[in-house]
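Next up is one chain by itself, shown in C-alpha cells, the form predicted alone.
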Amino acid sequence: MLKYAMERILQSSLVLLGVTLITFILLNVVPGDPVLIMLDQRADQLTIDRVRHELGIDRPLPTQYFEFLKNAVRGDLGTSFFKKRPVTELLSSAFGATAKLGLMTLAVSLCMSIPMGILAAVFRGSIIDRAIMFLAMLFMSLPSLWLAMVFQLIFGVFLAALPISGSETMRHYILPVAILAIGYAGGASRLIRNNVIDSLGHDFVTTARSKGVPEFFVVMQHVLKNAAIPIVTLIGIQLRSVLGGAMIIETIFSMHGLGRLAIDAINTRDMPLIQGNVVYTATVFVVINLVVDLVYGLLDPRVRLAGGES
C-alpha cells in the first residue's frame, strides 16, 4: 500500500507542476495587457513601463515563471493586480463560502441520490424506478442559470421567505444548495442504480437470499459494499467540483467565492489571483483524486496489485 500511495503522489506532484506551467504560458500569450486595464488606457509610455516594472511582468517569461514556482512552494502566490492584496489572502477568505457550498451540496446531494438509485434499482422496471429515473433526468435537464432565476422569483421575490444574494448567514446558502444539489442527484441517482443492479445479479447475493437473509441487509450490508468504488468515485467527482467555485451560482447569489473571485480576475486579467485561482483548483482536483485512488486500494486490493504494487 506504501508503494502504491507513493507513486499516486508523485504523479499528482507532476501535474500540479504542468498545470502551473501550462496556465503560466496561456496567461501570457493571450492578447490584453494587465497594465493598460490597470491604467484605463490613458497613461504615457513612461508610466505604462514604470508599472510594468513594478509589477515584475518586464522580465524574462522563465524568470517570471521559476519565480512564480520558487515562491508558490513556500505559500506565496503573488500580490493582486488590482485588489493590492495577497493572493493566498484572498483565496482563503473566499474559501469559507465555498467549503461551506460545497459540503453542503454533497451531503444534499448524496442524501437524495443515494436512496433514489437504490430504489430505483431495487423495483426497477416498476412504477417506481420509471418514476425516480424521470426526475433524475428532469434534474440532470433543468439549466442552473434558469432555475437559479425562478428558485430567485419563486422563494425571494414573490414569497419572501429566503434571500437572493450574499452569503452571511445559513439561510443564504439554501437557494444555492438546492439548485446544486438537484443537478448532481440526476446524474448520481442513475450511477447509483447501475451500479446496484449490476450487483444485485452477483452469486453473493443469491447466496445470501438463500439464507434467509432480510432483502433489507442483503441491500445494505451485501450490495452496498460492493458497489462502494463507484459511489467513492461520484463524492470525489462531486466534490472536486464543487470546491473548484461553483461560478455561475456564486455570481448569480452575489456569493464571495472562490467562483466569483476566478471571474472577477479574468474580467481585469489579474494574472496573479487567476494563476493562484488556478493552482488552488488544480490542486483541490488532485489532492481528491490522491484520496479516491487511496481509498480504491484500500476497498480493493485488485486496485493496488494493478498500480503496480507486487
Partner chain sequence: MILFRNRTKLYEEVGMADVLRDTGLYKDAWRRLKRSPAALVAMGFIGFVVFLAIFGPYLTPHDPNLGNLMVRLKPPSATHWFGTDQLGRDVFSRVIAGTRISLFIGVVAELIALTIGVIMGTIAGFFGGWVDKLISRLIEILSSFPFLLFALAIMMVLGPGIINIFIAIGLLSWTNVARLIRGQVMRLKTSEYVMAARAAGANELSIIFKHLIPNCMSTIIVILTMDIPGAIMTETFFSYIGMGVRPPHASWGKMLSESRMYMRTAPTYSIFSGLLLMLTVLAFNTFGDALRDALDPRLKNK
Given for the second form:
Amino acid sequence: MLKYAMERILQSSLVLLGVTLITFILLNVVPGDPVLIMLDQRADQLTIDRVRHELGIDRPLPTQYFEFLKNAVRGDLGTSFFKKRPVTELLSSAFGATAKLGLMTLAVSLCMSIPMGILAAVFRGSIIDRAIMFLAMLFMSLPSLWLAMVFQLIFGVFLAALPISGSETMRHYILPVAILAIGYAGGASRLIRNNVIDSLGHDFVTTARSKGVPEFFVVMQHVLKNAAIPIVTLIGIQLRSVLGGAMIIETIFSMHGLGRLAIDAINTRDMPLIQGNVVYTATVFVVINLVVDLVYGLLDPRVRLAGGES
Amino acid sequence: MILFRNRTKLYEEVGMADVLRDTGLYKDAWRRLKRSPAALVAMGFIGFVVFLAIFGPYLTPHDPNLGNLMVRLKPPSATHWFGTDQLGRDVFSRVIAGTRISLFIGVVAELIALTIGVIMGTIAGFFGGWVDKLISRLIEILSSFPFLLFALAIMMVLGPGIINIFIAIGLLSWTNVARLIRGQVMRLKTSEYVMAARAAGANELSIIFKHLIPNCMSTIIVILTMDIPGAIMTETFFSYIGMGVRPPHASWGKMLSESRMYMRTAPTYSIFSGLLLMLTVLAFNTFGDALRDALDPRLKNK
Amino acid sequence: MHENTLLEVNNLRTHFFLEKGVLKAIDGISFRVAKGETLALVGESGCGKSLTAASIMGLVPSPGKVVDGEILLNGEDLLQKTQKEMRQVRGSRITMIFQEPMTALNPVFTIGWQIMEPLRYHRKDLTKAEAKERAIELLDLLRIPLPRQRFHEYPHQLSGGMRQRVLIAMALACDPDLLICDEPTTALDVTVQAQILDLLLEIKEKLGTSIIMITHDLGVVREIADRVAIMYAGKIVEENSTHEVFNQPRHPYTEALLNSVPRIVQGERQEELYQIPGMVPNLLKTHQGCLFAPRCDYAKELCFGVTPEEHLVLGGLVACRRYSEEVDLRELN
Ligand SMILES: Nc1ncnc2c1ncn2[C@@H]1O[C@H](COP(=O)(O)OP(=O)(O)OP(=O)(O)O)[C@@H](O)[C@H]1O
Ligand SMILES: [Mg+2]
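If the structure you just shared is the form predicted alone, then what does the corresponding form predicted together with its partner chain look like?
Up next: the whole complex, starting with the chain shown before.
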C-alpha cells in the first residue's frame, strides 16, 4: 500500500508539472504578447512597456516559467492585475463558496442517484427500471442555464420563497445545489445502475444466494461493497466537475466562488488571476484524483495488501 | 463459468458473435435498435433537427437577423408564432436559424475531437512503449484541467467566434475518445485475425486502416452520438460568457442568455430555445444510449 | 419411496421463456439420490446439468422457470416451498460449490467472514466466537494450513486449490444433507484436482453427505460416483451404477462418450474432448423422435419418429429403442 501511495504521489506531481507548463504556454507563449490581450491594443507603447515590466514579461520565457514555478511552490501565484491583491488570497477567499456548493451538490446528488441506481438495477428490465432511467436521462439533458432561469423565475420571482443572488446564507445555496444536483444525479444513477448490474452478474453473487443469504443482504453487502469501488471514482469525477463547472451557476446566482472569479478574470483579461485560477483548480483536481486513488486502494484488498503496479 | 448464466451475459455473447461475423453487425444492430421505441422517437427527432439545420434558412417566415423595434418582446401571435425578442426580431425564425449554428458547432467540434482522439488512441494502443506512455501522460494532464475554465482561457487567447469554439472544444475533449480507442486497439492488436493478417505479411499501416479502425467504428459512432450534446451545451456556456457566435447571428445558447434579462416581462422568449435545446440533447442522449446497446454492448460501463 | 432416499426428482421440466420462443432446457428428468450416495451427472456442455442444480437450489435465472415436476427432499416438495422457506434450505440442508473458485468468492470480504456467513443465517444459536471456532474447525477439516491465520485473509491471497477448499468448507458449514458440486475440479490443475477429489471422498465417508457431482470428466466419475446419470439435451438418457455404466454402456450416447475420452489429457478445455459427429439439437425447436438419433450410429428410421421410452435394464434405466427387448425379457423372468 505504501509503495502504491508513493507511486501515485509521484505521478500526481508529474501531472501538476505538466499542468503548469501547458497553462504557461497557453497564456504566455501562444498569444505572443499577453499584455496586448490584457490592454486590448488601445494602450500606448509606454503603458505596454510598464505593464510588461510589472508582470516580468520582459524576461526570457524559461526564466519566467521557472520563476512562476518557484513562487507557485511557495504558495505565491502573483498579484491580480486589476484587483491589486495576491492571487492566492483571492482564490482562497473564493474557494469556500465553491467547495460548499460542490460538497452539498455531491451529497444531494448521491442521495438521489444511489437509491435510483440500485432500484433500477435490482428491477432491471421492469417498468421501475425504465421509469428511473428515463428520469435520469431527462435530468442529464436539462441545460443548467435554462433550468437556473426557470427556477429563478418560479422560486425567486413568482413564489418569492428563495433568494436568487448571493452566497451569504445556507438558503442561498438551495437553488444552485438543486440545479447542479439534478444534472449530476442523472449521469450518476445510470452509472451506479450499470455497476450494480455488473456486480450482480458475478459468480460470488450466486455463491451468496446458494448459501441462503437473503436477497436484501446479497445486494447491500456483497454487491454494494464491490460496486463501491467505481462509486468512489464517480464521486471524484463529480466533485471535480462541480468544482470546475459551477461557473454558470455561480455567475447566475452571483455567488462569490472560484468560477465567478474566473469569469471576472476572463472578462477583465486579468492574466495572473486566470493563470493562478487554472493552476489552482487543476491542483485541487489532481489532489482529488490522488485521494480517490488512495481510497480505492483502501477499499480493494487486492490493492491494499499487494500494492505495486496500478 | 456459464453456470446460472444471466441475460446480460448472454446478450454480451450475442454481441461478440456479431463482431466476429462482422458483416452482420450493422444489420443486427439496426434490428435491435428498431425494437426500442424510445430510440426510434429520438432518431426521428434528430432527423427533424437536422432537417431544420439544413433547410432552416429557406423556411423562416421572417429574416432572423432583422428586427422591428416597434414590436419588441411581444408574446406569440399569428405573425410571430414564438413572439419577438428585445430587438423585435422574430423568435421563431431565430430558433430555426440557431438550430443550424448550434448543431453545426456540436457536430464539427466533436468530429475534431474524435479525429484527434482516434489518431492519438490508435498510435498509443498500436505502438505501445514510450509513445504510449507519452500520450497517456498527456491525456492525464489534459483531463486534470477544469474543462470549462481551460476552454474559456483558450477562447480568451484566440478571441470569440465559431472556429475558435471548435478549436477550444476539440483540443480538450479528445482525451476520452483516445482512452477508449487505445484500450480497444490494444485488445484487437493481439486478436487472432490481426495476428493472421500479420502472418500473411500485411504491413502496419494496412493493419491499422483495414483491421483496427474499421473494428473501432461502432465505438466511434457511439462516442460521436453521445458527445454531441456535451458540445452543444458548451456552446451555450460560451454564449453566456459572451464568447459565442458574433451578433447578430443566433444560436440556441445565445438566445437563451439574451432572454435571461427578459424572463419576467417576456417569459415565452426563453421557453422555445430552451425547449428545443433540451429536447435535442435528450434525443441525442437517448439515441446514443440505444445505439451503444445495439452496436457494442461491451461499451456499457465506459 | 425408499426408506433411505434423500432426494427424489420426478419429471422435472425447466424452460426458458425467450423472445424467440420457449427453450426446453430441461425436459422431464427423474432421478433419485440415496443417503450417503454420490450421483454423477454427466453430459456435454449445455445439456442442462447446471440448470438441474439450479432447479434443485431454487435459483433458476430469470427468463427460466420450473414448469413441471417434483423435487422431494426427504419427502418434502421443494417446489412447493416459498422463497423464504427455500432460503432456509439453501446453504443449510442443500449446499453447492462451483466450478470457478477464482470468482466464486467475494474479493472484498475475508474468507473467514464468508465461511461464517451461512452460520449467521442458519445457525442463529451460535455466538460469534462459536461461529468463528466452527469456521476454523472447517478450514482444518479441509487441511488448509494455518487456519487461524487464513481466516483473516482475502480470496486473492489463496491459490485456486485453496479457494476451492474454502468453498467446500463454506458448503459444509451447516452439515448439509446434500452437497452439489458443479464441476469442482475443472478449473484446477491435475494434482490439485486429485487432492480435492480425495477430500470429497473423505468427507463423504466421514460425514455421510450425499453428493451430486456434475462433471465432464469421466475419470472423476469413476473415482467418486456410486451412480451415474447421463444427460443429453435436457433429458437423462441413461442412469445406472458406475460399474454398469463403465463396463456395459447401453445408450449409444454413453458409449460414444466413453469412446471419445482420450487416455491422458492435461490442461485442455474439457469441451473439446468429445468429438461426437453432428451437433447438439437446438432446444428451441420442437423435435420428434430421439434427440440423439441424428448423431447415432445405430439409428433406424423408427428412431426419428418415436420418442424413446425409458426402459428398465439391469441396475438402472436407459432411454433407447434398442432396449425394449431387454425389458420384455426381464418382465418374462
Ligand atoms: N439465462 C439463460 N437464458 C437462456 N438460456 C439459458 C440460460 N441459462 C442456461 N440456458 C440454456 O440452458 C441450457 C442448459 O444450460 P446449463 O448451464 O445447465 O448447461 P451445462 O450442462 O451446465 O453446461 P456446461 O457444461 O457448459 O456447464 C443451455 O442450452 C443454455 O443455452
Ligand atoms: Mg454448467
